[in-house]
Structure formats: C-alpha cells, structure tokens
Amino acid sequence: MAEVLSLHNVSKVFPSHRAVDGVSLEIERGEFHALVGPSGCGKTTTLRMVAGLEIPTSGEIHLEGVDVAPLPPYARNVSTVFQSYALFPHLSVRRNVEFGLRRRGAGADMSLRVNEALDMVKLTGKAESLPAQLSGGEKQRAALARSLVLAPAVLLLDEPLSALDPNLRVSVREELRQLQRRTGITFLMVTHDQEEALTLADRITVMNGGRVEQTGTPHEIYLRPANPFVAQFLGAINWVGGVGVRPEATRIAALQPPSGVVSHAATVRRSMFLGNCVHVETEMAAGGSMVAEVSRFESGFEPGAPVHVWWNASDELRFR
C-alpha cells in the first residue's frame, strides 16, 4: 500500500521543553495505525501537528504528497475525533454531523451523506437527540460520524475510548475496528492503552521522550521489541541476566522441568488470581524474582513451596 501520510524529521519545541524530537513516520493508506507511549512522550503533540492544531518547529508533514505543515487545519484533508468528543450540546446528533459539511459548503447530497454516516455508526434512531440524551458509547459514535461524513484522507483519534467504562470500551473497540475495515479510511490513533493498540492497530509506533522507539505490527512489537523500553511498555516482562521473558512464556513446575529448557530453582512468594489465569510470583535461589502465568485450574503453588521456573530459549527477548 502507498503511504498517505508521512512525517519527515518533525520536531516541536515549546519554551519549557522539546515535546517531539525528529520524528519520521510513514502511514500507509487504509491502515489502522496507533501511536503509543507514556504520558509526555510526544504522541498527542504529534497528532496535533498532523491536525494543524500545532505548528512544527521544524520538519515536514506530507499528506497525499503535499507538505501541509504550514497549512491551517481547515485546509487539510483530515478530521479529528477528540477525547472529549467535542459535540455541540445545543445541536442534535444530525446537526452535529452536518456541521463540518455546512462549513465546507456541502451540496444537495448533504442529507444523504449524513444519513449514511449515521447508519454506519448505528445512530439512525438517535438523529434528533441532543448529546446530553446519549450514552457514552453513543456520544463516541456521534463524534465518529461527524468526522467520517467528511471522507477525510486520514481520521485522527485522540484517546477515543478513554472516557468509556471498561466493559463498554471492549465492545466499542470492536465496533471501531469493524468501522475502519468497512470504510477503508486511514485511522491514526493516539492511546496510552497497550491492549487497545495491540487489538486495534495494523501497525504500532512506540514513542518515548519525543522520539520513535519502534514501528511494527503488533506481533513484531510484542514478540520482537527493539529495546527494553518497548518490551516493558507493551506488557509485563521478567528480567533475568539481561534477558526478558514474558510471564505467559514462563513456566513453573513443582518437580523437575523438562530437559532442554532454561530453568532455575525458586520458591513461591505468592499467587495472584486474575480470573482467566493465575500469576505465580517466585523468588529464585540465584537471586531475583520471576512471575509465571499458569492456568487457573492449576494448583499447588502455595507461598514457600519449592519449585522450578523454566522457559524455552526461543522465548527469550534479547537486545543488542
């Protein structure tokens, strides 16, 4: 797929700090791309520069082959879904969705386009409702419809699910993924939620300290992280002798472990029931601790019990 958006050595310097430091990034047409990283890593500032809400201190932002860095937001073929949804409280859902089209001087097909957008997000029956009459998930879908109706080259999403409760977030996450697949519009999402990024994105860019640490598919980022920061940010990890091992790749045995594996004698410190699994925290005889993820149906790992923790060498995460 050809790239639709690219950033070339983009930086943003505020009086107090350098928020983004030489970021280069390519977003492919039709992909769902996630920017992740800890608070203050520069991901939101990067998104705002793409939207035109911040002007880069240096660098270029190419949208469909044109450098849009000096252009105002309305001159860019992008649309943004904000964390707060930013719906106009005095306008109905329909009028909210129409708003951008009216500003762009939409023609006679405006009503048809609005109806299609509302149908796409399953809000046809709420078209005349005010935002205050909507649930959190419905507000999020109304904000999506308002952006999608503009048919942007890139849809920008700033923490789109963070305002939802955990149960609703899971269902809306699936709706968002299906919506992106149906429309084929390029989505660029900022999120601090690692699971959200791994579940939704075709590719993920991990940022830290204003810089890009790694870009890759969820599989690549999780199983072949470029450095310890990426490894630890994308999920729990055990560190032993300079090597990282995920808890789900760490095994535990009351008796001798299988042959041909890496193993250490240890003592159970405690077990943590997590519903779908149990994390068994151990103290190794050689020093250090490790957490093994086991089935909730396994038992016998009581505090103080002698065990062996083991893993396959192929599951080790090594860094140059």
The other form holds:
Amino acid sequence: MAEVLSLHNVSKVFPSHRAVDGVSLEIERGEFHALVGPSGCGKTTTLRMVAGLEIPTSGEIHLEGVDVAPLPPYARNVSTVFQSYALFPHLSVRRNVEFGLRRRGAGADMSLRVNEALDMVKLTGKAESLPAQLSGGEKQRAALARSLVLAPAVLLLDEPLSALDPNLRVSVREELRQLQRRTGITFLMVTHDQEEALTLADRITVMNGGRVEQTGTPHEIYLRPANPFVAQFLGAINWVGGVGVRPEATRIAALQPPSGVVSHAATVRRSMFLGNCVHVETEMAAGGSMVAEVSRFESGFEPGAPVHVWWNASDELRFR
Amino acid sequence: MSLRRIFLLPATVVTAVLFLAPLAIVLAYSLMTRGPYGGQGAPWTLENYQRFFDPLYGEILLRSIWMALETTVLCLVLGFPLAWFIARAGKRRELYLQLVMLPFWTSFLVRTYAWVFLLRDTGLFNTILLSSGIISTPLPLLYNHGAVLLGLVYCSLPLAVLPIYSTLERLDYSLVEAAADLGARPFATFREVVIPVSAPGLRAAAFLVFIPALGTYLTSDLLGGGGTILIGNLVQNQFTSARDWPFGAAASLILMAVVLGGMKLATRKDEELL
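Same protein, different condition: the form predicted alone was shown, now please give the form predicted in complex with the partner chain.
Below is the whole assembly, all chains and molecules, this chain first.
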C-alpha cells in the first residue's frame, strides 16, 4: 500500500453551502502534494477534515489504513502548519516545539528532538525567544518545527507562504522543498497560488466548486489539463475555435512562418510589458484575439502592424 | 500653553480637587483625636491605627478579604464560560452583551432589595417551597454569609464578564485548534493555552470584582446580619452612628493599603496594573 492517506467520496455540507462535494484523493507516502484551486473551492475545508478540525458530513478518510474521519484532532497522527502559524504567544519557541511532544508523553530524548527540529529550520539561536520577537519568516519556521518534531504521518500546510513578503516567498519555498526531501515526511499543502504548487509539489490536485478537477504531476496538469478549467487556472491561455494555446507556445513575426505549423494573419492591438517578457495582443484576420509571449529583446510590435501568429499543432490543448 | 496641556488641564484639576484633596483630608483626620461629642481635633496621634489591631477588627478585615476572594473566584468561574459563549456567538454577540449589561439600567439599591424580597421567610423561594410541601418551616436564606455572597456575585458578575469577553473576543481561535492538532485534549487546551492567553482579561476581571467587593457595605447591610459585618460597614458606622471620624478615616486608609498591596502581589514586575 503506497498511499498513506486516502479520501473516499468525502463531503462537507455547511448550513449555508456544500463546501466539499464527493472528493476522493490518494496521497502517497513521502510525496509533496499540493491542493490548489480558487478561493472557496473547498481545498481548505478538505485539509481541515484531514486534520480533524472539521468532521465530514459523509465519506471516509483513511490514515495509514484506519478510518479517522470521526476522530478528534488530538487522536490523529497528522500535524498542521496554520496560515496564521498559531504559535502560542505565551510560550518560547522551544516550549512551542515541545508542546506536542509533552502531550504525547515526553521521553528522555525530548530536548534532543527539539534541538534537532530547531536546527533543521535554522532557529537554534531563537529557541528562547517569544513568538512576538520573531520575524514573519522565523514564525513560519517555528510553526514548521513544531509540527516536524512530531514526525507525523502527514504534515498539513494551510497556505504556508501567503503571510510572507513576496520577496521572501521564493527563498522560503526552496527551503520548504528541501526540508520535505530531507525529512521524507509526507506534505499536503493547500495553496491558491498555482506557481507555488507547480514549483513545490510532486503531484497536484486541482479543485473547483468542492470537487476534484484533476490530479497529476505538475507536467501532466500543465501540459495535459483534463478540462478547460484546469488549463485556465494554471496559466494564461488563448482560445481558438475550442482549442487552447498558451501564450508562450504562440509565436509572432512580421514574416510568413515556416510551413508545418498552424498559422494566422493578424494585426497587433497592443503590447503589455510584464518586466521579464512582453505579451503582444493581436487581432486575427479570421476573428478572435491571440496573445503571444515574446522576449523583451524582440519587442517593437507597434499597434496596427500586420503580423503572423503561429504555433505547433502539438502545443494545442484539446478537450473532448 | 500648548494645546495638549489645555486639554489635559480639566482632568488634572478634577483629579487634584476631587481625589487628592479628599484623600489628604482623610489622612489628616485619621491622625486626629475624636472629640467628646464627635468631631475631631488636636492632639495628633497614631492611636486610631493602633486601635485597628484589636482582634475584633482584624477579624472583620479578614472576613472582608475572604468574602471578596470568594466573590472574585465565583465571578471568574461563572463569568468565563459566559464570556466564552458570547465571544463565539457570532451575530448574536451584541444582543447577549446588552443582556449582560441590562442590570446596570436599574439602581443597584433596588436590585439588592429585590433579593431581600426573594430570600426572606415570606419571600418567593420560601413561599414556593412551603406551599409545595417540600419544607415545613422557612429556610434561613437571608441575613447570613451566603446571602451576602450571593448579592455580591450577582452585582459583580457583569464586571467580570466584560473584560474576559474582550480578551476572548480577540483570542485567535486557531490557537485552540493548534493545541488540539498537537495532541492536547480539551481540558489540556483550556489549561495550557486558553487560560494563559486570556490571563490579562482574567486579571482585570479579578481586580474589578475584588476591589469593590472588599469595600462593600450596602450589600452586607441589606442582605447580611450581625455575623457578616464587613470592613465597609465598619467604616460606614464610624462616620454615622459611632461618630468616630478619625477611626473611620484610619480604617478606610488601611483598607486602601490592603487593596494596593493585593494588586501589587497579583501583578508581576514586568506587567502593568490592569
């Protein structure tokens, strides 16, 4: 049995709405799995049901082979890194990390394990600090250490990077990835940021409207999305007669392209400078608009200029 | 004069005239000698303070402290669940808060008299119990320690609920969830997380209940009997029937010292009072 956690047809109905609607999911041991989707898609409720903070209306949640769906949070071998970190403000970093171990009956090796966890997240020097004395990134690492030290069957992360500075996010992302690799603990992370999911996760589950749209590796879901929703959620896309083409797969030039590609005559409408690249928006002669991504070194597509847009047929995303 | 000072002036004057000046007068009186027909005058003396160390008065002081402590503990124990409930009541919060404050809309005296009517031998409780045959003689519900305690808890409870509510309302509920997530059962979560995090509110509530309860005289006067004379009653008597203002002044200053000492003890060095 490769999967450490599996959800079978799990639903959660709140008085006002159905948050999660028949979700089935398998998380493999040791993988970094991302649950991604727009806000209100049920991803956080799904995570909270795995944590035990919500009890499913129906369905089963198997953790290491046991149905834990009706169990309270303290009876499950999972641990959560909360979006707000939820560090206990009256306890030092060390006491925060010890909290879970003490509840499980502290062994003689407690301080050793705590030191190890603090070392892993590079917080050794801050062990005696109170949470209020930590920076945003340090708080996040303290919360991680508090969960990691328990070596849970699954470590749950609820939007772990959303409270951080955008500048800090990319470096913390890398640390998170390495930490997961090094410890081998199964991570299940909720995020609304598709780029975060693509760069961090081994596998991604895209949710929408309380349902699973697709599960797969980043390559699979980006290059072979199961439906238009997944295709659109993961990145910008052009629609040409029911077929999707990503801007980065769309080429543009003043001259006629080589044969063997799908090609259309078009007129430049405007160029959008995005910093690292330029999106050139064109109006096709046959009707419809098409956005092509070009390097900023090959800009100079003036509004009104006649151009050709083309792409390889193999880059077309087709559904049904 | 700067604008800032102009705005501070009224409060400064009020504090000086209405608080510090009377306090100085009380201090002066406490050091005087009682005249043969009441009143006070020379010579200056410490005798009023020495008199207080009579076991009779010591007993009254200890009884007052004990009564105030009982009131405080009961108010915290009863007020905490109520404050928790209100803080988590969502849209109904405002309504429940107003209900908690409703008693303040009527006179404290009237409310205390209402308890007399409820508790006396011919009061509501005894009448119901007698007519239903559960008891044959009226229960002694009034004019004892329990009645005073009831009256004090009744009128102090809102003062405990409000500060506790204000800290619980700001309590990040994810802390409770995090504790459960880390393996803490509900009671452990309560003891290790909820209580320490809401300690400022609990301390404020304790002070707000303890201090007025320690100086109370109306509740013990109306609901208590000869065995429940409190220090508030002692002070009151000195200024009325006993006509011994110097001793009354000394007793009230001793009461104040006890309050300040108690607050100092309950507050750690690095924390502010209230």
